[in-house]
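There is one chain below, alone, in structure tokens, taken in the form predicted alone.
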Amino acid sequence: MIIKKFQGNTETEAIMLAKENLGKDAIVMNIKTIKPKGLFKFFRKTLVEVTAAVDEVSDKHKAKESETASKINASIDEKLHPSAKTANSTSDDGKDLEEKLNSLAMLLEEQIENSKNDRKKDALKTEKKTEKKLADTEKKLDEKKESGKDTEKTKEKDESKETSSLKDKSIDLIMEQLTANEVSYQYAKQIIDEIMHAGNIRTLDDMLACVYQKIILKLGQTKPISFDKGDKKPKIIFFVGPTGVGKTTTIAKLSSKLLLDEKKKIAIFTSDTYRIAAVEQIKTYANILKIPVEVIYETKDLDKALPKYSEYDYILIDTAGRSHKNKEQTDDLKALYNAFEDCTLFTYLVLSATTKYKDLKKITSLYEDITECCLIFTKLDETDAIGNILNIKLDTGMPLSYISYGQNVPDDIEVMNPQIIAKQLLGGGDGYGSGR
């Protein structure tokens, strides 16, 4: 695992000049302000450092250290071999070149031998005079070895056996805290099989913050909502998910971000006809922050509506809350999708925190087999076990998005932090929702 801190004048700056040392692999780790200090603050500007980290070595960093190999060993070879580069010199340089090489070896083989045989007279005369010291003492000696060999090897193995002690409990500690927290089993072993075998553990400190460091890594980076130059217009963003999961007011959330925060042009679609009420609550929403709404109740009312927001930045489409056993349910959002096969399209699974890891494996697995989604948990201030964030990253692979905690719009929901997960998930802070 390489970790290494960025400055720059910007947070993109920062970012960009940690992608370029790490590569595109490079998982941002924190990011902070740095304000100048001293007499001459006001004339200095205010710096972003960036902490990026990577698991391993990429393989553009390695075709680089495999080229600046290669010209050493060329320029080696040109010193130690310079007839190699110079093919056109004549024949009588190079015996000239031998007839040199081969004096002077021979003039260091006699002074070599020369300066042995000094240093032999000087050892004789050595040995005789401490030829008798040296029997004297030998007894002695031998006997201290024999009992400081004892002595050593009892208390290597007392040093053995406590530190092999305090790995196993700190291991335990970790382990215990992970499970609390409903990250599974297998996951929670992964991890620590993992630290351990990278080896440089000494004691609990040093575990915990190489396990907070890889929860990190496995999280990755998080994925929001963003509009690529590449992407036509409008962008089509679906919130797909169960039943009671809180899709409606997540999208009301964060519409009024990318209205307020990032002035861009919104209208909403729902087809959610089924539950009570549904239309009427997205609408209310919308005329609080004077977006249009449109309800589609067949896939054939899209070609009335679409042309309308052509010019639009995002058309956020909610769905109908949707069981992962019911399959007709599911051939009607695929349909749906269908009917934007010309437009650019990206969804959001939306997920509670309180769901059983049972259940939400099958869900994510219906919605695997349909479109490629990210994450969205809601409700993480319903519960203090969030193991079930990193069981679903992992099982999925899918990108982790945004984390909401309550029923405030638009407050209670941002982009998911990595580091406030992984530190929750080993006991520290008190996480997403309230307090915090």
Ligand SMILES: Nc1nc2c(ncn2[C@@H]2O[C@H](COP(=O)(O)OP(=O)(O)O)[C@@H](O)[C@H]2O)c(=O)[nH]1
Contents of the next structure:
Amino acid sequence: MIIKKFQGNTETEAIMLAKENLGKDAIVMNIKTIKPKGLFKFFRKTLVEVTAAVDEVSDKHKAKESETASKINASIDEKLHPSAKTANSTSDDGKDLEEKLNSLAMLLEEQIENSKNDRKKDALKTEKKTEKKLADTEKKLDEKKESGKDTEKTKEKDESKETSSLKDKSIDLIMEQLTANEVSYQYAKQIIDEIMHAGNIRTLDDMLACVYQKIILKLGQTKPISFDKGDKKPKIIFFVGPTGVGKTTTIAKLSSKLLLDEKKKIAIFTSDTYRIAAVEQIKTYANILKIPVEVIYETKDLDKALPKYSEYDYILIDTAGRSHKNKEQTDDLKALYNAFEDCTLFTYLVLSATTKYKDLKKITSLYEDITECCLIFTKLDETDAIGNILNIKLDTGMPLSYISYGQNVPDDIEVMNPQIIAKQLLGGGDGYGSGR
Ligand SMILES: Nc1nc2c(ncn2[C@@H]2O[C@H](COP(=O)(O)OP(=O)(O)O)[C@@H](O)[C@H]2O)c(=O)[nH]1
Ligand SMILES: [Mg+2]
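Since the one above is the form predicted alone, can you give the form predicted together with the ligand too?
And the full complex, kicking off with our chain again.
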């Protein structure tokens, strides 16, 4: 993993620098404005600093990665053992992240403290035995004190024992935290294994920072609605997924944002003619926004409807909820896709964060067979355990896009922010479901 900071006059300039240096897969982890201080503030411009990271490393980058990892470790070492400052420990890479994670670290440290207290009772019982052992150890230590060399060795041993026991405790706590948030055990363990394998991790802070970064990298680049090179107008955006997950509500929210914030020309087509009132529901939203709606009963209805919107930017298509068990319904969807020949199609698979992992797996595997999708997770306000977002991302590799966290149109939706999800998974920050 490579983590670097880039400064530019604007956010875009700093991000471009990051992408040039780390490659297009680089993920922006933090953006901050740096205001000049002291006398210089009158002469210098405000800069934007972007912290970016990349996971997939080429051979060329591997050396840089270990260099960065050792810088992070050195900066943490310096904080813990100021006297042991080395010539290489001047960099403050990773320090910002460390600071950000302080609250998380405190939380986990609190848990360590609590579990320590719980164990105090047991400890009292064994106190007598321990006292004897300690006395023995002290005696031995006294003997060893006579030889300075031996004492140094014992000290080192004790320190490494302490470090490894703290490491084990930290691993347990982080595993507990992730699995309590329903990150699958397999993925939680994978994350821990990868960070332990990658570097010199000694403290809880250190470990938390690495897990946080790892999760962000695993959540990957988000893919909101956009026009890409080679896309044809109008770009056709399908919203698919099970019944009741919030497809229609999501279309209403996104139409409003695209229309009002991005000044795009939008039309809505609905093929959801199975459910009574489904057409009325989308028409109600569209009327408020003055967006045209076409109802597609059969694929041949498209022949008439499509030419009317050749100058539009986007046509958002609302579809009927599909059961992953109903083959007829999935065949209908395939037929609808085929009817849009020569168009640029894009599909968002809408999933509820409240659905069981086992069902989400089945649903995503059905859509994987039909087309490439991006994922939208809804109803984050209805659950605290959002591990399935990471699980499904890692199972399918589908890019994540939006997060919906309430029924309010158009407010309760945002482009997914990996930092917020990673923090929430580690038990920190104000998650999407907490009424932000
Ligand atoms: N709590 C919550 N409810 C939502 C969210 N998105 C949609 N809903 C509600 O879920 C219900 C079903 O939504 P709808 O858009 O009709 O789902 P569809 O069948 O997939 O089109 C409605 O009552 C929505 O208000 C969300 O993010 N959070
Ligand atoms: Mg609907």
